[in-house]
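As structure tokens, one chain now follows by itself in the form predicted on its own.
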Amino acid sequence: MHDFAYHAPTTLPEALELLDRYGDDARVIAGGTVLVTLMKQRLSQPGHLVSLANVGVLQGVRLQGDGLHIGATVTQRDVETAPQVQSAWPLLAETYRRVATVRIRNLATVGGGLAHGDPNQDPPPTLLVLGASVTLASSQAVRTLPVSELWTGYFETAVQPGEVVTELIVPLPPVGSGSAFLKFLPRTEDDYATVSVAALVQLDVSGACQDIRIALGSAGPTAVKATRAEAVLRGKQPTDALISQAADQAREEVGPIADVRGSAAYKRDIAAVFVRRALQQAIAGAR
């Protein structure tokens, strides 16, 4: 690994001012399990890395009244055990807990995460359907995103030279919904999936689908909302015949490239099987 100068500030204003200063030869470097790989490989070689591991504003997992406000610096661990996470959001919680190994996530960051802008990763599907929003910060303004415009292509992002995840905000699920996390992982259990899904039900007083949101990891440059899939069945009593009908849409909606997970027409597959899957733990769960 080559020589870098290392800065820990202990806020905010100090950490973005370290960016500026150094300008592209400058990395944010959290819990490190991604950059430190790239630099190891040589993929990645700043001449500066600017902690946010003593930024205390970027710590804590918080109710307010818009929803759950998780720092950038809190680890995915933290997520998964938080009780009010468990209670409030299980499915955020669950598909924290399917994130890799536990070594892993008691070092990744949440925030870390939203930045790298990888399409494999497991928590872009679940923070879609819970309709997530991420805030971000430079010396110059603040500004909130939904998480739908954060990612803009195969490891791209909309952050700016200069602007660091203060904190991701997560609404309520709707009341009475219920949720589903899932992913195929023929490999070992911190390996990306072949494919993920995330979905979530609410079901109206005579059972129809009064809401339904429905998303996918590794399917497409960016994780993939099936909006099309979604209107199959909206205002729509489940039927089987809807919910495979559902997920011979979805099926259309992804757009997944060949790896040594599988061919892109394995995985148009597996999404299919997985989105039908999901559907049918959702919808039992809001029932």
Contents of the next structure:
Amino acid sequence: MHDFAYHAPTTLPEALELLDRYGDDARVIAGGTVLVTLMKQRLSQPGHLVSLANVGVLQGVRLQGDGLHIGATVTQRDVETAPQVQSAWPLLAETYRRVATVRIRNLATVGGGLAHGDPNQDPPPTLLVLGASVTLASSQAVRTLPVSELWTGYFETAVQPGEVVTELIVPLPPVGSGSAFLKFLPRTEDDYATVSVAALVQLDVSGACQDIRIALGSAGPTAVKATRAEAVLRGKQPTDALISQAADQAREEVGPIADVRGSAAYKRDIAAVFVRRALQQAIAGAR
Amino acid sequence: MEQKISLTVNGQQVERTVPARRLLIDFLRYDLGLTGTKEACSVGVCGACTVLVDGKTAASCIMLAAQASGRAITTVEGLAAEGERLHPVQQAFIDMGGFQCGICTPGQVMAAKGLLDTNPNPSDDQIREWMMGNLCRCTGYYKILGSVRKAAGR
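What about the form predicted in complex with its partner chain, after the form predicted on its own?
Up next: the whole complex, starting with the chain shown before.
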């Protein structure tokens, strides 16, 4: 591995000042599961690492009026196992439970995952479905944007030089809603998904879909919100025929690439199958 | 660049100055001579390098030694002191034949300890889910499952 300097500030202003000082030559490190791997492969060679691990303000999970505020350096394992997440955000707990292995989730942080911008990760489709937002801070300003605006392209994000992710904000799911997170794993349980699907459904008193949200991972340059598939079912009784129609619509909305996990056409077909299954599971949960 | 680190390894306070790029596994093996922890895949996937960081399993091959500063590391050498009785997890792997070539074994043992410290009575499904990322190329998985079961007192 190349030579670099390691900085471990204890306050956010200190961390941001270091990022300003070293500019393009600095990278933020939290759990390091991505960055250390990239550095070992010489795909990233920053001269300065700024660790956020000792910045206290980025730790902890707090319940506020607009939802759950998860500090950027909270580990993915701590989200998965937090009792309040398991009881009120079961989709979030289930999604983080499916990320890699325990020993990776013990290191990998929520904020690090968001800033990595990898469309093959598990949390992005779930966070789109839950309408999550992310707060970014620089030495100049603090801003909050929906996660749909965070991921701008393949491994590209709206995070600007000098900015860090400080927290993830996840609103409460709609009352009485059912949800599902499914990932297709033909190789091993700890793999990236061939295709993943998050779905959330809330039914009205007549049993029609009052609120419906569908998003897919590993299915495009960013996680994909399947808005046209949602429209097929919104306000309608979720019959088997309409669920299949929504799944067929999702097949047309995704843009997967061919790779070791399958051809693009195969992944489109898998997307349709898993959207159908996720909808069935979410609807059953809502009933 | 050099980095001063201060951490606990197997209960002993350790202070060293190391290059910032030193990986935790290399720090353990080459700086401290604790060669029980093995490196295999080098990208966090196989589990051979598993150690406990503040009691939680971690992949030491994709963690910098600098990241471990201020924290408590437990390696397989820390489970039983020299000349003392083996840790129950180690003894269970011997009793149940939970290893063949042995390269993955320190990681398997540390992963199993991490599980039992968290959940002393895991079901077979919980053992499988927890241990699924620790690969054994001899494919001795049933014996490993049996070893963890025995270590849990079943």
